[in-house]
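In structure tokens, the next block holds one chain alone, the form predicted alone.
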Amino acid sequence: MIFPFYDNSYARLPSVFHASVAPTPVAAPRLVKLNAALARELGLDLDSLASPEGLEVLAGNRVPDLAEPIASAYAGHQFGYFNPELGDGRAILLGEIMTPAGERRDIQLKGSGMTPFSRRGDGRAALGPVLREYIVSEAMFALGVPTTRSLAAVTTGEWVYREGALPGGVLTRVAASHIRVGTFQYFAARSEIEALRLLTDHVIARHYPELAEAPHSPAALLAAVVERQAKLVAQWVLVGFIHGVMNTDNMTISGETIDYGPCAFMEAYDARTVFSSIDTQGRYAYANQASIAQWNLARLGECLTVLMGDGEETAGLIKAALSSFRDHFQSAYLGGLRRKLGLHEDRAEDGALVLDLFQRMTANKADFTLTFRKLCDAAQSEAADAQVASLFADPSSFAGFAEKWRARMASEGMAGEERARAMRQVNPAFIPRNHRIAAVIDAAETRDDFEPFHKLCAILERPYEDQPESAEFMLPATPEERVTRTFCGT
């Protein structure tokens, strides 16, 4: 059996839910990636995935055993204007499996054809974009980032219509599930009030078992996820991510990052950055990402109002549980902050010292990631100040930072070496930098090449080694290899 699935519950949700879909089939189907750790963690067979049969199913070709293929539908707000009807419009979901560890697990097939939802598109995917996903959600996965994962790209043998002609592909996403803000938007705003419950209780049950019995359960349950979504995008912001498209229904209640379409990595380091080509107000720019969190869950918190009632007890619910927001992130974000800089004690003035070193890299452009990294060095020996201070255009602005950093280790004691170490595994050497991933999409695309697509996921399976023999992947672009802007994949 290809996939092992266990019970399909979101497909048992009534009909409102979802639509019922099988993949369209492609024409040529050729597996370029299987994630191998990945299938063992989810106790799937490899030498069964890796078949002609397996092959057949990750392209969409075959629908397995035990599947019930479904679109789920949604809603969201996109750049802050809400469409009542989005939905899986080129993703559909096979089903679910329980993992050796007891854990539920969706497998979604991401290009696999249209659905109702397609909304006059084609259902498909180009390469580039499944490359992408790829790469960046298995990165994050390995920098200790929640997310969903990728278990496989395939191309398709097939063209796909953009802005021109691009080879087809289909990834298999993997997580903990596809429930988003925007689903609980879907049913809110049709006022359809069991299928909100009906909801509620089976996001409850699937991931927040622990709030089944807890009073005022819709509150508690947004109280759970404005906690895991706060220390999220404090993870993302500590590693430079910067999303791309915070729309709400691109956000997940399981608490997983989702959807990596206009998304990539800081690397000169300045609050204001904006990747996405279509984020052309700067809504969700790297600085803006907490706040528009917080501004999503409210949305979510609209939704669990109405299951409520109106009335001060549940205002007051619901405020509180949005309110907590700013303290889960500032407590994640400062702390990841102050690991980062090998400080392991609470104290006030860390802000300001954190302030201090961040108008320094603005103003001299001083790449994020390389930046931490060579601290690391640097705690350990001052001999390293030299490697951090060329980063900086003008090098004689870290000597500032760099005394006021010294002083304030050095009221911890703890000694050079260990702090350095525990600087390395938070810090880390390699990140997947704009336009290492736009050399391995052309590569693909023009010269059906995978190998620097498989030598860039190698080095990135662990982004806390140094590994010099791969060193020059440390590097931030250069003037003529810089990527400014990137692509959804729709």
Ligand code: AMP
Second form
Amino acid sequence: MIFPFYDNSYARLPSVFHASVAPTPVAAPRLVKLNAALARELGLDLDSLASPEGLEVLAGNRVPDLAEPIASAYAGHQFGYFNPELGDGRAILLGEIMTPAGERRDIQLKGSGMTPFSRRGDGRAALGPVLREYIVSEAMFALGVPTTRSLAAVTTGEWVYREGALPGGVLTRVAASHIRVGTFQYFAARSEIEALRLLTDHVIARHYPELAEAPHSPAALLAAVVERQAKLVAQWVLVGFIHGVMNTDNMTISGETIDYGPCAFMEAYDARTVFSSIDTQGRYAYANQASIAQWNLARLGECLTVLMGDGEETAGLIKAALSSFRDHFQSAYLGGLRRKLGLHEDRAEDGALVLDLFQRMTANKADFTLTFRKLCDAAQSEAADAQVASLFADPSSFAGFAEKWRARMASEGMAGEERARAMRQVNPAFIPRNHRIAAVIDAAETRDDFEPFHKLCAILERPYEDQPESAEFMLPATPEERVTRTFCGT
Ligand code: AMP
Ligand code: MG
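If the structure you just shared is the form predicted alone, then what does the corresponding form predicted in complex with the ligand look like?
What follows is the entire complex, opening with the chain shown before.
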């Protein structure tokens, strides 16, 4: 059996939650990549997945046994404006499996044809965004950031029409669930209180079972989601990730990163960095991500308030849950920065030390990832300082920080080698740099060449290891290579 669907719990929810719809077959599917490690983790049979029938399923040409394909309903605030009806317009949930570790996982096809939620869209995905989501989601997983996963990518043998004609693709996405802040908003906006209650119970049973007996469970759920999202966004910021479209429909309740559209990793450090071509106001800039997450969670809080009644007690509980974001975020972020700098003790003055480094990096356009990776060597031997300094437009700027940093390290007493080893586990050497992704997509689109894609995926599987044979993949884009804006390209 290709997918041992066993208990499609979301499909069993009432019909307001979703629409039954089968994927639309494509002309000439071809497998680009199957994620063997993920398939094993999910307990799937690799041979069946890689078989001709497996390919048919991954392309949406065959509905596998026991699947109950649905498109789910959701709403969402997009760039601050509420849209009461979004939903899966180009994604179809095939069903849910249980992993050998006893975890429930959604199996979803993205780009698999029209659904009742497609509005004016064609229900399809271009191959480029499929490859981008595959690369970045798997890179995030390898970096240790909670995320949806990519099980497979296929080409469809059909064109999709965007700015021009582009080859089509289908991604098989795996997630703990695809329930979003926007799913709650969908029912709250329609005053479907019973559905909202069912959704809340479903989410607690599925993602927060420890809250099953909690008093004021909607507020307890909010507090738990706030905690996961605060920690998630801290992890994004610590690896330089910019999501790009943090609309409420792109924020999961499970705490997984979802929907890799116009996302990118920051290169030269600048807290104001924006990538998305559609984010003209900089709403989703690098340093805005924590406050936007809070704003989105406040929208979730409004939905959950509906279940608890409008009293003062409810307002107090919801407010407390929302305001816990700041502490969770700050402690995850500062703790993470300390680890990135090789510091162990928690000291009040560390914030100022970090700020000093960031100011110097911003003024000198120092690459975020490389600076921290090279700091690992510098922690071990001062001789490596020159390598860090060379990343700064004015190399002498680094010395002012280095002196304070060394004094701070010395006050803790720990062998340099041990410190450097710990730092290398949190400061990646390899991230999915935008110009590399662009080159992969270009080779696939224009030459039908997937070698660069496979190579990039392989490098990004081991982001914390030095890979001298691929050293050029550590480097930021040259001015000619730089991709200044990434497009949704949906
Ligand atoms: P996203 O930008 O992927 O978060 O999508 C936002 C909304 O637009 C979701 O409801 C999607 O299902 C829908 N959407 C995006 N692209 C398409 C498409 N090509 N066809 C139909 N719906 C789409
Ligand atoms: Mg989305």
